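First, one chain by itself in structure tokens, the form predicted on its own.
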Amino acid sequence: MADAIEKVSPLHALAEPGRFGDTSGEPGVGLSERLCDSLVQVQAWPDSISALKKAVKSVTGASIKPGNAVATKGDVVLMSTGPGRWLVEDETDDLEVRLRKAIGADIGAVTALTHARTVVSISGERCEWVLASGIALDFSADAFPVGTAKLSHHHEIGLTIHRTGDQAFDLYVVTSMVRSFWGWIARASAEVGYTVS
């Protein structure tokens, strides 16, 4: 039997742990990177949204929420990324296979994105300020509450942004563009000081 393939970070030479930028006080933000164990996009056909929602729940145990509200159950995260389309994240290796069996070609499409997205996490009391400096969204808690996700971009880099806490966000970035995105977010964070973990 073949050995399991080891995941290699696309940021392994850039995201070195440490303290960077302004070191005169407490760091304003912390940055980190996470590789998804399983990330799958599901897309319903126009007349099969209800069937797709039932299929996703049968696989994950989580119910898709309306609008941009994020559903979670255990390690499962469900985020809307457009009309009838959701990202499904889980820590299991067979998520794609199970979703394909449950959904089927008559209900919708299933696309594996595990290797196509990298998650950049930012947290800390200045995280809203850093993100707003280069992404055209209102990151205030009133406009972007905890437990919601929004789509945006930084220049030409598409982003799915999940607010995971009062001072914490996960940004799902196209893996081929994540080095460029990391360069920007590190430069933006340098003004308030940042740590990488």
The other form holds:
Amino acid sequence: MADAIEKVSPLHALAEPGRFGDTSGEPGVGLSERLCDSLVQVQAWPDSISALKKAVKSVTGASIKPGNAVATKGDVVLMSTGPGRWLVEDETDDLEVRLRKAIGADIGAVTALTHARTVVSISGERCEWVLASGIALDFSADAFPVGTAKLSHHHEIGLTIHRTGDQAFDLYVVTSMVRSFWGWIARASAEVGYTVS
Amino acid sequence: MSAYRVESHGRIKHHQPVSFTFDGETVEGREGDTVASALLANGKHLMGRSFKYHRPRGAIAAGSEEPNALIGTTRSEGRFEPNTRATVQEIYPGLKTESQNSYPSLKYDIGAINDRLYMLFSAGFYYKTFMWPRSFWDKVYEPFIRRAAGLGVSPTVEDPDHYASRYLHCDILIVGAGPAGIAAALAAGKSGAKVLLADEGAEMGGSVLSEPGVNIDGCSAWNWLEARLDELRGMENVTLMTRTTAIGYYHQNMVGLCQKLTDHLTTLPEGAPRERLWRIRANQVILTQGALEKPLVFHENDRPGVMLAGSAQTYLNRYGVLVGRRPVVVTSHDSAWYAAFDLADAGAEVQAIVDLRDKVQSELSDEATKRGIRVLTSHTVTGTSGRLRIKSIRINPLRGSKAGRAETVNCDALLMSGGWTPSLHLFSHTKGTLRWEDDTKAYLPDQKAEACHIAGAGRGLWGIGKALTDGGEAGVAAATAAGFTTIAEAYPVENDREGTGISLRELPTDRSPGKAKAFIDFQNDVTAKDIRLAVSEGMHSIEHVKRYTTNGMATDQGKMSNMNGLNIAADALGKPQTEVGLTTFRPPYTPTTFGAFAGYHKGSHFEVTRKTPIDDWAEENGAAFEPVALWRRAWYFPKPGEDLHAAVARECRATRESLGIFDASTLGKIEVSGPDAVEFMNRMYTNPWTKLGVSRCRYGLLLGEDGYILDDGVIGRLSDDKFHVTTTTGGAARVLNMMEDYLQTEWPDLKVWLTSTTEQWATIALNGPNARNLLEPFVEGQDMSDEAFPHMSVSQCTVAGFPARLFRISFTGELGFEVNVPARYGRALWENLWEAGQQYDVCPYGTETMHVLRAEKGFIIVGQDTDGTVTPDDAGMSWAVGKKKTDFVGMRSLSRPDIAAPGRKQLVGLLTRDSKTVLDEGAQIVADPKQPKPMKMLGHVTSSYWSETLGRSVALAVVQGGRDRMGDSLYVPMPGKDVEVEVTGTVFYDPENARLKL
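Given the form predicted on its own above, what does the protein look like in the form predicted together with the partner chain?
Okay, now the whole complex, with that chain kicking things off.
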């Protein structure tokens, strides 16, 4: 029963495919939404960070990178969201269970956030421009290289932002606010023209 | 060609005529004209009426500092804007403009009677005039003042434009693209730094645009400018932005820019915003905003045709317009002489140059003589004539500080200059300090509060040569500070016009000073006499003088009036200027639209709205909604013909009698994990947690350090080291922040992680006698019997196949369960329960019914029944405070004498003697409604509802010594009646809690 409704998104009524905004030229950006199959937060104690990193690697095969560099391997994404704290994403449905087995209370805490975030992806030539329309980060490639993630917010909407390519970002948006966020990013994208896929 | 257009001058496209309208009359201008330059080219100086006296006014300046020429503009259908400065608005075909503040017409304005009655409108007149009789305050004075107040009319339809915003990070931001700004950009740009050069004008160049006769680096000023701007455009690291005003300079080098994108266009590009608000975060800021010319203060200095000399020079050299064929120049500064020479060379018959100084440089007088211009040094101007445009002026020789016998000289324009004031508004926004420099007779930047550099006229360096040199050096300094290396070029300048002058108060006059209409603040109609009156009436602080007279408080922010006002106030006070001080410049630098600030956030996007996974179902089923914090919550579910009262009564009955279903997803949820989780909970909450077993729940009470109730919620223990904490809907973020604060600063030794899981779970509450009957078939992994799963239990099981955290708890007093499932399953579970619940006539209910049901049971809502001054004992909840606990947040405050004192307000129940009367929430409570006023207030009503279950009203209240008043009669004064109430306990329904045990 759960699988049958898994892909019902809070954006289902908003993110309809098509071409929107300025249609005079090529669309400046493309927008899409993605529901994580598994998104789990792992948190280490100050003296157990190494152990937690080993545990995460044993479960996912990917090694946590230093700083805000994002580790990816296959469908696994590892993002730092604070000291001793990471988000782990993959396309399985039992990631939380596997992490919980590997990370005991002596190593850290494991919390499922799969349903707590909705990913809005933006790509295209004008994606930096659109994001900078409402998020107070420097999105230039020097300041925000590919393969890094940062925490920010748009108004009161918390965001984890992963630069996945030269012209591509994934934004992990708090689910209850994703409809408001979509409304903003659609308005901000209208000036440069956008597609929804 | 009009009589005032000079084809040989200007940067406009003389071969491109452009028609627009002014007060319905077609006016022909040229591409590149502003409304003001086009009107002046057609000999029209009269552009508006002043605010208070309705005096005829024309443009006095040529830029954004203009105080007089404010007009209404209609750019296209629905796109109307009042108070646009005619000196800034560019013309285009189809633009409609209109004058303001006049009736029935600009030339014949009834309001001009105010000018005749000017003695009634002196400084502070409204403080003195509208005092009596008191009965007039509401019905006469305020309506009258409101009608008279304001300038221009508001648009009547919704703004069809949209507005955008953008953040930008750069190494160096340069504000002002005059010679200093351009030289700074060239130097900084060559360093490789990311440079942004912004200017409020339609084209860059600043004073270079008005000084075509200057040679720079071996070529004409305009050719040099074009070449250098091309050079900047060719640098990938340099961005040039025109029509972009720096409106505010904030902490940590953030500067707000407002960029006008479409106000000059006939056809709007698809999807283009009208304006974009930029928030620039710059490593270094260079301010090259130049200087503003200061008017002279003399009788009737506001007549149309009276203009700043530098502005007349700009109209000629940028727009090819002679503002007068027979102008007179009056000045205390050399710069006005150069304006006179330019106008004379363009064909004007300059009648005279009147200089207040005894002597001027011989080169100036020689040049004037060469052009046949009469020179009158040591002379003053004491008045002007002409109803709608200046016709003549009175010139008097100076005998010391007194004016001699007047001579009348005919003219069609009067060009004045009282010297120049560095434009330091943005610098002042940062709390940078200013110092008075006597050499330049100006306030100059002193101590900096931000990483900024000031160059050119902004720090009192007059002339293009000095500005170029200084700008280049500023560019080098900024680039170096930002970590780059560069050098400044040298720009040799020929025919430069630096000039010097003196600074004056109001000019000597041969008439009674009390009758002189010598204007300082043209927009607010403030005269020199008003300043002196304010001082004589006790306003000795410049801030008080400003507010009493309104000098500098108009939309031009006192750009032209502040220095003259200060000079005159200092003289009236008998103090040097430096002891009087300056008023504060505040953002925005120029008037900025609300649209620019709102950006994308209008309509449904004005505020973030949080929605639950079940929100769509509620909407589809006709729910009325209410905002709770940022959430949109279902308030009630009316059936056709039902109002709030009827719907809530039905929802209450259904829940009490059978089954209600409620979306509780908005409740805050925090997962507290770690080996020290129980210790953390013990320290945070008043309740003890050590002995709470796994799979059990407890009501938790959270206090602030002051001992007052801050939040509450039911907390379930999922395992030895994990708690599922719930908070109030509005308090979730506050509680999480508080917990994090304690954890990170007070108890870093505790191994605990906190994670907000509000978004992870959808929460569905089932309440009523049939709650278990509905739920049980869906549950796997948990025996639902009362014995196996008693009240205040939690289980991790599956419900309808979904992984769930199932709580048996109740906020209604009925048998109750709250099912938490991962959020995306929320609606599916709800629909399953809804469908299966039809056999029990399941009823969806909203927040209003929830409030009624909980009030019947005496359950508090934090923030409604508490107000930040209620302790656990005040709320009758001492039972929730662990008696054996040695510490928790707020514990020590509970022993403060006033917290433990008798007579505190305590939460009680109130039953009205007339059971049908429902009290007003917030109503005050008294012991005797007949006691003399002011009455002694004993407390107030916190919650009040009609209880359908009990067939009467119920209320909760905080009352002084409330628990000692059980059974007493008190009174609640309400509109039209005093309602007698009986003080009772807080539990009105099922005090034995029998219904929880079904």
